[in-house]
Amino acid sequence: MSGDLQDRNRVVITGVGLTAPNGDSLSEYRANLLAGKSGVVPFETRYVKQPVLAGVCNFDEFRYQKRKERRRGTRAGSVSIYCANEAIQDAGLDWGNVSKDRVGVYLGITEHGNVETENEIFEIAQFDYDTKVWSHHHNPRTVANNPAGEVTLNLKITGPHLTVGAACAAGNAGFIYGLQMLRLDEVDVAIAGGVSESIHTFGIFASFASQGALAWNEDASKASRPFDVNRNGIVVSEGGAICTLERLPDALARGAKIYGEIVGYAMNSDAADFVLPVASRQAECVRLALKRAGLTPDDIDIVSSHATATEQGDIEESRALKEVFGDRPSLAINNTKSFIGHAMGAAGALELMGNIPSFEDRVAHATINLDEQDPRCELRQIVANRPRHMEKVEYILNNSFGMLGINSVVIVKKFPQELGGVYA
């Protein structure tokens, strides 16, 4: 084995588990992205004028959990348990012989505990606010580490676990933490990614509505419209995408299939506003990820954009991408939120996973519902409405930005098939 392949700082993706509003496996999800199938549907939520639109997942909650365990836990926990188990199975890990104290769980979240708190306040109100009816499960359900902790309980993992509160940059942040813990030799396997249960709290819909940022369309499938001049806001979604990450020599030693290698990452802060993004800081984040990967902008084949279909968000990201990548026509820029809405803490992870199969089929999935591009989003490389066939896909760059001005970028490289890569 060459010295380069023995480098224990190299981290690869060896398993994928996910649930999205338009698919409960990577293959189903990818097929629906290429087919232009949306997962946005009408949805009822307490107190908010009915109906709202949301991205709703339909995975089997009881595939890896008993009903009693699910009742005690949370929706975010059930998403996490499903995705983590799927990722481990997909990775082909001999789980019975894996040292569980050398496994870590690192899950990005936007927020946690709102769903349970809202539900319990609603319940206590029916009993004149008598605290005797307050659930004794409230505290373990609402602590911030809950989703990752539920995974450790389910899979009997005794290594470290934590959730990464990074707003809508959290999916990328989960991958970054997992990679860093592998490089520090804290763990041998990192279960990493992002999850969200956001649609089960009425507060998120009410807040976006009061902000004038909640999307609506008579046709639910057309509601999420990033970069389009007629966009009118965010479609809130739930979901999760979790990967098994391993050091390259360990993955090669066990003959694991490899989806790709994480070669660059960065996080920074705008330090400017609670919600309004800053293009120059986003561009800095992209440049730092490229620098760490030893790449130039010309090396990137696909940029998975963060664009949420809010006016200022789309415009600022467009400026940042234009500043870094210019008008190079061979670059493809796409957007997954147009299909599934904004899955908050899961968004970055789901969006990256939706693009990973491009290493094999050399197709950049489209941005749907882009009928009239906002001239202020001046990006000629956006893949609009139909997938684009690419000459090559060697590097994918994934943008993920969040409130309070947190920015994250992850770059994944195609891994050679002859060395164990999944994609030719």
Given for the second form:
Amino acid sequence: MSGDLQDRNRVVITGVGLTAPNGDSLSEYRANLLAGKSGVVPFETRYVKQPVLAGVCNFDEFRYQKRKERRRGTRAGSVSIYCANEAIQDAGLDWGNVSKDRVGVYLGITEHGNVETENEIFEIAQFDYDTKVWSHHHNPRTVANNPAGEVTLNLKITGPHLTVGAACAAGNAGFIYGLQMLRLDEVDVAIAGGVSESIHTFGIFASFASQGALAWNEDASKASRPFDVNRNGIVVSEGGAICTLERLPDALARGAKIYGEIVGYAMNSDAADFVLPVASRQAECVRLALKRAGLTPDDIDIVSSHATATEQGDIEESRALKEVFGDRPSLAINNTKSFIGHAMGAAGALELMGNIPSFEDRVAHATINLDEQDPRCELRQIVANRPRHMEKVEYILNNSFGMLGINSVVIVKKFPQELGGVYA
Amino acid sequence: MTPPEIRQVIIDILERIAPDEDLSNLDDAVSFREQMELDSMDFLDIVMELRKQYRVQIPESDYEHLGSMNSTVEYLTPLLKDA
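Can you now output the form predicted in complex with the partner chain? The one shown was the form predicted alone.
And the full complex, kicking off with our chain again.
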């Protein structure tokens, strides 16, 4: 970590756009996280007979998109366009004079294309599987770069774009990729984060149900219960969180407001199992991010946990966190999925953003639905059910892990207000 | 279907594939592209909708007949006379 304000390797967050099941802006989302308001609701999905819950977003698709663009594109594209436009507006960028060839779009996704493929199969099934009615829109909708590509079409960005396929570690991965491209001087502005349209595929619900990992509760708001002894699986959600990232000297030169500095990151692989996580590799990932940031575990104030409310996932992450952070009581560990469910490719990005305002209010939002903590999740610092006031919040560490054993960690530092930081 | 009915079918399709367009002043004698933002993927949507709704197969060599409303209705009238 450098103290040099002209260091072009320093990367800061200068704009935020998001849509979550409980809020379509950072302020609304944060207010609902502090108020304990869930965004999980009953949801209809094709074919699946059992009742299903999901985190559903209610942003206005047509705020930044023509109806025709929406018809041609995908829900993930629409989520991305909304979030990217919101982030650029929030960043105060003089968009007309920004060199569009120096803007890159890097969006984390868990999966892409399943929604459109399922829709087309459903459609041709009405025509006795006549593939002549298979849409010519299928390929441009299902190519893996679709959500990022739709952002470039909408905003006339001519720099590079791609999606980062990283299962449920994708939100962090989008930020990491954007940061790396800024450090390589490939771009001057990185539009980075994570998005998900996964609730519009029946397959994700059916697959988690077959795995015994799909959550259900008569009260939808109580269904997502990470670390709780009565948890029964994942609530699938849609959403997106996209930030504008810039090199610190560039941000300072234009007088940008700065939400925080990404001072550390790491990604690694379990190399062990398709779905089951490994605590020791997660702990290695956290330690690597701390090392790169020049920090020790004692420097971290809030850990935004990944826990999805699956049995082994919660236990393994608890082991990893205990191994790295011990029982230090001044640490707050929280979980955003307890409010919004698991937003898949957007999860890591949304969860980090939900915690960023803690730099201002010094409050760690809660982990709701934690009525009785699973004794196998031996963490004493979980912020249970009510927000916790903190003495200081200087560093937030965000975990995001995914299938095939992909782990990611991002550490954000508060930026001093006298130098351009948003938060006092 | 009669030519006026066919015209209405095309209007309904255009409203779906070009939802931002105002079709109330469409000039049937002028090409669609001169009056609307339509590209090749949109024309394929017209072909696809006719295929789905009426099982009409329009070979690629006949796409040129779909240039304007008048030419489209004229081309489709014999194909849809029993529809």
